[in-house]
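First, one chain by itself in structure tokens, the form predicted alone.
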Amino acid sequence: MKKIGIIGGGISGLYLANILNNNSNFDYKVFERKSNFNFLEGYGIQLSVNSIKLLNKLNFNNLSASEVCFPTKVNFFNSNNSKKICDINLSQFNDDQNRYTTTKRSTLLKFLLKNIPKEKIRFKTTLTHVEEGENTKVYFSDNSQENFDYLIIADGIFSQSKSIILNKSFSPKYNNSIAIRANLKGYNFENISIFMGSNFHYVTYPINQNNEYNFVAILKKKLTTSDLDYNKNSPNEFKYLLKKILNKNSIIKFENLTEIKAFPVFVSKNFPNINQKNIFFSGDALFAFSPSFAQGASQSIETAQDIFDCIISKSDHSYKNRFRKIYSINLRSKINNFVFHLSNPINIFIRNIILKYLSKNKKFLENYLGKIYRN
């Protein structure tokens, strides 16, 4: 029986734990630095067809219909006048059993935790040292140690485990933007809506069938290192900036936002370079990109599946293929971020004409979205 250690109890780590839990050839443990899981936050996530197909193998499709939503379109608007530019039909990427899905992040975490025995998760524990070899000896902050045949690093974009394993300091890059997440009340958006403005955009979408909606805004803002350290704990300046933008450029009222959280957006500079075939990185610990393509959760799930396939096949082929897909998603995220934030009126006019054309061009949509969502 192979022993697998999973560092990090986020979406990627818990999805992998579910797969291993269903396979008697493996024993595993999840190590989580927090003292518990937070199910109170109602922020939303988007799950494309590829990741839903994997989740449905774990019976995600048995969730109550009220807990998920199946948007069929992405609508594009000018933020300053809320005039609709065009829309993209998301249902063209669905199949009979799997549909593009939105839900609460907490709903997905609860689902993933449901079948994992409590003794398989060790809280308030971080990795402190690793001795690599055929069996990897891992030392933890609670003075315990374990031997694993495989070690999976899935502890997020600020992964300390990555720096320990690669024996060099890793730090993500500030993306000159801030993200503001909130729950939205008092509106009725059936689908995903993207409102584009000068140096900002925001997205709304339903997260279940109970008239609950997710709101996320990405605002361009340059910050110094000292600003970043300060604003990690004091995001009031960000909230004020959002309120000012919404009052001037939006049908969304700041007063209709609840549970507001603001934070700087960090992205990865490159992929970690590791030659050990029994150590894998997953989720944001592998690579974190700008949220402008809404692929964070889906890629966490898909990468975890690739890692499992590699362990089964004793080949890293599918894992390396995932690098290429993440690279293409990162490129699309950068393109989206640039296009959504145009400020020059002439550029905006041209952008809107191009969007109207591309939103109905099947060849473009299959290449730009289909290759990511369902292939």
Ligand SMILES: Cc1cc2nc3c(=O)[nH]c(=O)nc-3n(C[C@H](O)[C@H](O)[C@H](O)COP(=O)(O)OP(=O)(O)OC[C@H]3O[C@@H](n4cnc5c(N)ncnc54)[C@H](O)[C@@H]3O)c2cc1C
Second form
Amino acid sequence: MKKIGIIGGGISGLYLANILNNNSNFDYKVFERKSNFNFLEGYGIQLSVNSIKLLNKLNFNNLSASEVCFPTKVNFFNSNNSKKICDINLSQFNDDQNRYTTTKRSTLLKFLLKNIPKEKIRFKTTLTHVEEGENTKVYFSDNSQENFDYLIIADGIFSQSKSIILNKSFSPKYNNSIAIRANLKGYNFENISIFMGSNFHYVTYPINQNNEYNFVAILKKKLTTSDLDYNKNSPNEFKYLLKKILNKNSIIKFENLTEIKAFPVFVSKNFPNINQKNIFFSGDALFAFSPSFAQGASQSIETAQDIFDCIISKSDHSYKNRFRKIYSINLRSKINNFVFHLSNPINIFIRNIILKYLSKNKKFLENYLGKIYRN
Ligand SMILES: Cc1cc2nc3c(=O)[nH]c(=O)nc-3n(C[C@H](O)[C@H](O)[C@H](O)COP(=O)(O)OP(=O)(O)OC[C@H]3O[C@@H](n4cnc5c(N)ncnc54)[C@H](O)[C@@H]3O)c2cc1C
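Next, report the structure of the form predicted in complex with the ligand; the form predicted alone has already been given.
Full complex below, order starting with the chain above.
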């Protein structure tokens, strides 16, 4: 029986734990820094069909229908007059069994935790040291030590374990933008709406069937290193900025937002380079992109699946292929971010004409979205 250690109990680590849990050839353990999971946050997540296909193999489609939504369109608006520019039909990428889905992040986490026995997760534990070899010796912050055949690093964007394993500091870079997340009520949108403004965009989508919505705004903002020390930074400044934006003809009213949280957006600079055949990086610890393509969670799930396939097949083929896919998603995230934030009125005028055309161009959509969504 192969022993697998998973560092980080986020979307990627828990997805992998679920596949291993269904396979009696493996023994596994998840090591999580936090003391427990937070299910109270109501923020949302978008899951495109590429990850839904994998989640449905774990019976995600048996979740109560009231806890998920299946948006069929992405609507694009000018934020300064709330006029619709165009829409993209998302359902063209669905199949009979798998549909583009939005839900609460906590609903996904609860689902991923449902079948994992309690003794398989060790909380308040981080990796401190690794001795590589055919059988990797791993040392933990609680002074314990375990041997694993495979070690999976899935401790998120600020992965400490990555720096420990690669023996050099590996920090993500600030993406010159601030994300503001909130819960939204009092509307009746069925679909995903993207409102584009000068140097910002915001997105709303339903997260269940109870008229609850996710709101996330991405504002371009240069910050110095000391500004980036989040504790020194006043989130109220960003809330004020958001209020000003929404007061300008937006159909989303600032007063309808609750649990507003602002934080700087970080992205990966490059892929971690590792020669060790039995250590894998997954999810944001492997590569984190800007949230403008809404693929972070889906890629975290797909990469975890690739890692499992590699372990089974004893070949790193699918893991290496994933790098190519992540590279193309990163490019699309950057393009989206640029296009959504244009500020010059002439550029905006031209962008809107191009968007109207491309949003109905099957060839373009298949290439830009279909390639990613259809796996
Ligand atoms: C504003 C915003 C909006 C987003 N919206 C979407 C979206 O709509 N759709 C989408 O697909 N993606 C979205 N993403 C991206 C997505 O949230 C991430 O890509 C995804 O959560 C990454 O999963 P993960 O498992 O790699 O990491 P995480 O979910 O961050 O999990 C990492 C886990 O590791 C634990 N941990 C941390 N350090 C250690 C340590 N040293 N030892 C042990 N455990 C540790 C953490 O506590 C955590 O539980 C968004 C991101 C942002 C910033």
